[in-house]
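Only one chain is shown below, in structure tokens, and it's the form predicted on its own.
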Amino acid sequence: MFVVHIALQGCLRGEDVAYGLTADTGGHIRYLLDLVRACDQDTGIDRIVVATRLFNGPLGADYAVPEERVSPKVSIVRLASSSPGYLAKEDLHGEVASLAQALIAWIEGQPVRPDVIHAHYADAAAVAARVEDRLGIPFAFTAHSLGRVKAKALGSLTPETPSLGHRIAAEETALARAALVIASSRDEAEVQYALYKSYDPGLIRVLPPGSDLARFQAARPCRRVDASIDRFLREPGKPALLALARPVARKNLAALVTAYGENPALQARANLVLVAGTRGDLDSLDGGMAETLRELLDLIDRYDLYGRVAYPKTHRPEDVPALYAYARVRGGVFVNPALNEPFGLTLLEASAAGLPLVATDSGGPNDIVETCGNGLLVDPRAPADIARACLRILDEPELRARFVAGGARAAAAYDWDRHAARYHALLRTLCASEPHPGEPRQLLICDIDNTLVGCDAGLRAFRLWRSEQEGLAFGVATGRSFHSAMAILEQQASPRPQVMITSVGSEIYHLDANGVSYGADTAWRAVVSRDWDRAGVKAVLSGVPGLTPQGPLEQRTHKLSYFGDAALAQTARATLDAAGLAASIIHSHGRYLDVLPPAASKGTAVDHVRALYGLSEGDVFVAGDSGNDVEMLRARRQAIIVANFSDDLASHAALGHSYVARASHARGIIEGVAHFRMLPAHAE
């Protein structure tokens, strides 16, 4: 497979990238180069080309070299556009036509055309769309950051409105045209992209970036780095609050300085260390960086923080592990106060180096902290909350130790090889012309967690069994969101479902003809929308003592999710009845409580799919393991309970007709289907 990446922003080269040299030379370049290095290891990849923009000028001669060889399979190709000099991302929209023409000419000159193009940022997607129009090559899209999110985070952007308008329009086109969208986090997939008219959740996959964290796990102090910080500080031995980010408004470093400056207790406990890119004179900086740095210096002066705040002018890429080590040996905290952080690679690095985190609750840090349990999330617009979180970690040794231990899980959770394997599987499916499976004669729907997945050997057996089941449509029904479900299925290399019933039956998605993307079932959405007063239900349940909402990502348009025991579930039911509000309540695993529209459940969703496929009741199998599968199992005659069930499922009064398998997990599904197939046919 031959893959071309398009990345036009910033100063990109194969080695020694000068991060922070310009406002656009940031994390997306690191992401891209790490991705390419991981992909280079796949023997099924024949060639990788990174197409970027050629420019001349004082930033360096490297960026005017037409081709740079990175490895035997990887090269960087620089394309000339209508403007010869460096351009910030706000000005690149004027280069789209000339860059597209240059890329088309380059592709036409190659002995073999690329199989797929991957566009990074919206301007690259605009180029990729023109290439697809001319040459028919499909493209994937990674936004890295989004214009609508920036506008929402920063508020009024009058000086940037024209360029931001171009960017948002290009992002809308990218979402409408891309064959696949790669997101780094559920927040990006489910919240940020949802701001766009062209939002199609079934087109998006969440593939968390990997990170080579070994050098951060082995981080050691460096005298030179220590000296570059200590020279600012009166008491350099105090704990350090470390921030490492480019000095741009979105990174919100001013809120951190304000949090520190307005909290004398925090000043007494710790120093503040701001590593904000590499700079010469302020006037030489572009993209608003000079203005941001002046704001930081003004705040330091306003709060008279001299001797307590360090802000070194330069650091080398190889110094980053030592910066984390500086804060770690002093018992410090890593702080990311960004208004929105699409992913948060520095959070993984800092965690691997042994630092607890205080991070923005907007974006990828939600996923990182949930996965690793390595810090506290805060509202980035509330400096007092940032200060309180820092003090809490500094003052509670047991909490700090727990967060440090959680950080050790980051390396396993965020691995580039795993990312590349999932990524290539998607690209290969996208490029393949698979035959249509034909009309299904039977349908199997099963739960995911602890039913389909949970036993590696069982899932391997299921993959083989599934490949032999001609005419059997396969789907899943889960409490997870679509993106969460797809992530776990792809991580476990599950067979790709033809239908996805997600969010406890409140959403249904069907696999598209390309074998990769999914389309939302709009007819089902209309069904579950009837008699559903989400705002009213939420307001009434807010008054139930002890009923605690789950995280923001678990709240859906047609689902509200809480933590609560069985007694609270009964109280919630009674409260809604008293208010005259129609809703269904699903309680599972002793602590999860989902509130759904009255028409929504796994059971009703399965029946909708059965009718859509034109199948009889005797053609449908369902399998589950817990309380949130009861509705599905109760409604189907051929119901399978796997041996590792919970919530006393096998003794449930309404499930006496179910087959309780002797085998657990996916093997139990196979056993259950075989059991029902051997029975004499029932009269309908």
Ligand SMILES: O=c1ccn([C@@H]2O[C@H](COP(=O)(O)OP(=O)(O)O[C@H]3O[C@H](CO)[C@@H](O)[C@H](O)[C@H]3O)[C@@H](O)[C@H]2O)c(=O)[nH]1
The other form holds:
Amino acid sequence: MFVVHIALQGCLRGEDVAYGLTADTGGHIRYLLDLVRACDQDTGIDRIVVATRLFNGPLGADYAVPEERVSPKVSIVRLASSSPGYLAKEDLHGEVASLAQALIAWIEGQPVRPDVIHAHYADAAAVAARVEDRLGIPFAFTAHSLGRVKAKALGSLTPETPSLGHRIAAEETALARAALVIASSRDEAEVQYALYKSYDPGLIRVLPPGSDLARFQAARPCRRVDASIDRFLREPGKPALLALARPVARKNLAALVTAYGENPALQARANLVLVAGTRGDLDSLDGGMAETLRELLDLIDRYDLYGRVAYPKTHRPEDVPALYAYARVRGGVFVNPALNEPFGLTLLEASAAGLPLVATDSGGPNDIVETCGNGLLVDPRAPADIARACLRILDEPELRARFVAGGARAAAAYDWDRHAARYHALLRTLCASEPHPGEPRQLLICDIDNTLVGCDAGLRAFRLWRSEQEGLAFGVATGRSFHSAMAILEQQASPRPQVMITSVGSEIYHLDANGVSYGADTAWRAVVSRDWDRAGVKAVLSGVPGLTPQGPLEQRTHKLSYFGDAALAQTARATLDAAGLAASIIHSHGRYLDVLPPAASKGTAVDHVRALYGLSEGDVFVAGDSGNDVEMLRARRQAIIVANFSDDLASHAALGHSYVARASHARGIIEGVAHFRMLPAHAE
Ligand SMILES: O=c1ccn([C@@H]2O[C@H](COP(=O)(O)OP(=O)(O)O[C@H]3O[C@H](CO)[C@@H](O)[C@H](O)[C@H]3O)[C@@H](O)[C@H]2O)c(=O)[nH]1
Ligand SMILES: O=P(O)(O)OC[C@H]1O[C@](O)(CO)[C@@H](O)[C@@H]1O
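Previous: the form predicted on its own; requested now: the form predicted in complex with the named molecule:
What follows is the entire complex, opening with the chain shown before.
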């Protein structure tokens, strides 16, 4: 396979990238170089090219070199566009046509054409779409950061701001045109992308990045780096609150200085270390970096923080691990106060280096902190919250130790090799023209947790069995969201479902012909939208004392989720009835309470799919294990309860028609299907 990546902004080269040298030399380059390094190891990959923009000027001669070889299989190709000099990403939209032309010409000059293109950031997607128009090469898209999210986070900047308008338009095109969108976190896939008109969760796959974590695990202090910080400080031995980010408005470093400046206890307890790119003369900085730095200097002056805040002017690319080590050996904390952090590679780096985190609750840090348990999330607009969280970690050694230990999990959870393996599997399927499975003659829909998955050997047997079931369409029905379901299915190497009924039946997705992406069932969306007053239901339930909303990722357009016991479920029911609002309430595991449109349930969703496939009731099998499957099992004639059932399912009054398997988990599903197939109706 031959893959071309397009990444146009910033100062991209194979080695020694000076992150923060310009406002656009940031995490997308780190991500791409690490991705490419991991992909290079795959023997199934023949060639990888990173196409970037060629420019001349004072930033260095490297960026005017048309081809840079990174390894025998990997090279960076620089394409000339209509302007010769460096351009900020906000100005690149004017170069799209010439860059697309240059890339098309370059591809046409190659002995073999790329199988797939991967566009990084909005402007690259605009180029990729033009290349696809001309050469028919499909493209994948990774945003790295989204214009609508930035506009929302920065408030003052609206989508009408001209450059953001171009960027958002390019992102909409990417969503409408890309064969696959790769997101780094569930937050990105389910919250950030949801702001777009062309949003369809089924197009997006969450593949968390890794980081060169070994490099950060091995982080040791370096005398030269220590000296570059200590020269600012009166008591350099104190714990350090470390921030490492490009000095741009979105990173919100000013809130951290304010948090520190307004809290004398924090000043007494720790120093503040701001590593914000690399600068010579402030005036020569681009992309708002000079203004951001001036604001920081102004705050340092206003709060008279001299001797307590360090803001080194430069650091070398190889110094970054030592910067984290500086804070670690002093018992410090890594702080990321960004207004929004789409993912946040620095959080992985800091964790690997042994630092606890205080991070923004907006964006990827939600996922990272939930996965690793490595720090506290804070409202980035509340400096007092930031200060409080830092003090808690500094003052509670047990908490600190727990977060440091949690951070060590980052190395296992975020791994580029695993990313590359999953990524290549998706690209291979995209590029292969697999025969379409043909019209289904039967349909099997399984619950996921503790039915399809939960026993590795059972799932192995199921995979084999499934591969021999010609004419059987296989799907899942789950309370999980699409991406949460996809994450567990991929993690367990489940067979790829042809249909996914998610969020307790309120959403349905069908596998596209490319065998990789899914498309939302818009007819089903119309069905569940009927009589659903989400805002009204939410407003009325906000007045029920004790009913606590679950996290933002669990709230969907057609599902509101809460924590609450059975009594609260009854109160919620009565409150909705009194307000004349139609909704169904599903209470499960004694504490989860899902409020759904009246037409949505796993059972009605299965029936919708059955009708879509033109199948009769006798062609449908459903399988489940627990209380939240009752409604689906009750509604279907051929219902399978796996042996490891809970919630007294086997003796449930409404489920007398079900087959209770002797085998548990996925083996129980196989047994149940065989049972129903042997019944006289099937034998005929
Ligand atoms: O002065 C600095 C500032 C940053 N870095 C490095 O630059 C990278 C920055 O990455 P990240 O923290 O992820 O931020 P961004 O530069 O803003 O990267 C964008 O792209 C990343 C990859 O998709 C996402 O993780 C981010 O959320 C997104 O904003 C990290 O490796 C840092 O170590 C430096 O070396 N020196
Ligand atoms: O802050 P913005 O405008 O969303 O831009 C983020 C982009 O800038 C960078 O952070 C720096 O190059 C990229 O990694 C990312 O693609």
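Residue numbers count along the first chain shown, from 1. Just so we're clear, the structure is a prediction, and the values are computed from it rather than from any experiment. Definition used throughout: the rigid core is the maximal C-alpha set that superposes within 1.5 Å between two forms.
Core-superposed comparison between these two forms: the C-alpha position of F621 differs by no less than 2 Å.
Superposition on the rigid core between these two forms places the CA atom of G656 2 Å or more away from its counterpart. After superposing the rigid core, the Cα of G479 is displaced by 2 Å or more between these two forms.
Aligning the rigid core leaves the CA of G543 displaced by 5.6 Å between these two forms. The two forms line up on their rigid core, and D521 then has its Cα shifted by 2.3 Å between these two forms.
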